[in-house]
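Next up is one chain by itself, shown in structure tokens, the form predicted on its own.
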Amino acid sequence: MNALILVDLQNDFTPSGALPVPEGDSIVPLSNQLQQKFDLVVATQDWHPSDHQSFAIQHEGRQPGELIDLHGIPQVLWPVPFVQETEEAQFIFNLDHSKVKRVFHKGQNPRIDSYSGFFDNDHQSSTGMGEYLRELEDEVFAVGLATDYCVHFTATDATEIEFRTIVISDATRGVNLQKGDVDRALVALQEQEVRILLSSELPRSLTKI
């Protein structure tokens, strides 16, 4: 069996959000269509406290986009996206989430970021998504935002905990802080045995992939 993971389809990732992804909102209609192919759909949401240490404003003299060491882990500093309970952290308005069975919040620990939908970046804390899916599925498909961060790390972790993993690339968009980041992320995923498919390549019977 298989599941679709909607990764961080949230307002702050739209072109008008705090962390804009070019055309980030353009993948919502395709994401809605893809949900109809799956019996199980889950979603992730970045859910930061307002004092999260991944925010550049928490570090005097630092700017968004800079790379620092945060408690022993490389950390890109961000603006102030996905603050818990704000409108900016909610799902993009036209996302159909009526089929979503569970939402997994991530990034709640103010001391460590969480790109992956499965674990914090130090891999010391689990969101519970892996345990939930393991009871039901053995194959996962990922769509969402952003290709080079949260989709990348979610798919990587899915593979590492032994799910068969597919990223539907035309239902993702990337931040591209550095030119070519998205392409490099997709190559890295393929090297980790994640399959990269277009939505048009999905067979009618997804369980046979």
Contents of the next structure:
Amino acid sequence: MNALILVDLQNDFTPSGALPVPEGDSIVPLSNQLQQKFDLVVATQDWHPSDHQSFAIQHEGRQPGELIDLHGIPQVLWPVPFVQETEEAQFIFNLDHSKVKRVFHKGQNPRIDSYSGFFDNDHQSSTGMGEYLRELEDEVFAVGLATDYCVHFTATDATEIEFRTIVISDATRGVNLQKGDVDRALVALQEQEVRILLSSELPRSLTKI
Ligand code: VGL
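Switch from the form predicted on its own, shown above, to the form predicted together with pyrazine-2-carboxylic acid and output its structure.
Full assembly next; the chain just shown is listed first.
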């Protein structure tokens, strides 16, 4: 059986958001369409407290895009995206979420980021998504934002905890803070035995993939 994970399809990634991803909102219609093929659809949302330490503004003299050591873990500093309960943290307005069975919030601990939908970046706390999916499915597909951060980390963790993992690459878009980040993320995923497919390569029935 298979599940689709919609990764962080949230307003702050759209062109008017705090962390616009080039063409971030363009994948919403495809993400809507793909949901129809799946037995189960779940979603993740970044859900930061307003003083989250991944925000550059929390570190005097620092700018978004800089890399720091945050309690022993490398951390890119960001503007102020995905503050919990705000409109900017909600699903992108035209995302159909009527099939979404569960939404897993991440990044709620102000001291540590959570790019993955499964665990915080130190792998100490789980969102519960792995346990939830494990009871129901053994194969997971990921779409969403951003290819080079949350999709990458979510798919890496999925394969590490032994789901068969597929990223549908045309239903993702990346930040590309450094040119080539998206391509490097996709290569790294393949090296971790994550399959990268285009939506056009998906069979009509997903049970045989
Ligand atoms: C993300 C950068 C910062 C993501 C979240 O969802 O991919 N990227 N925060």
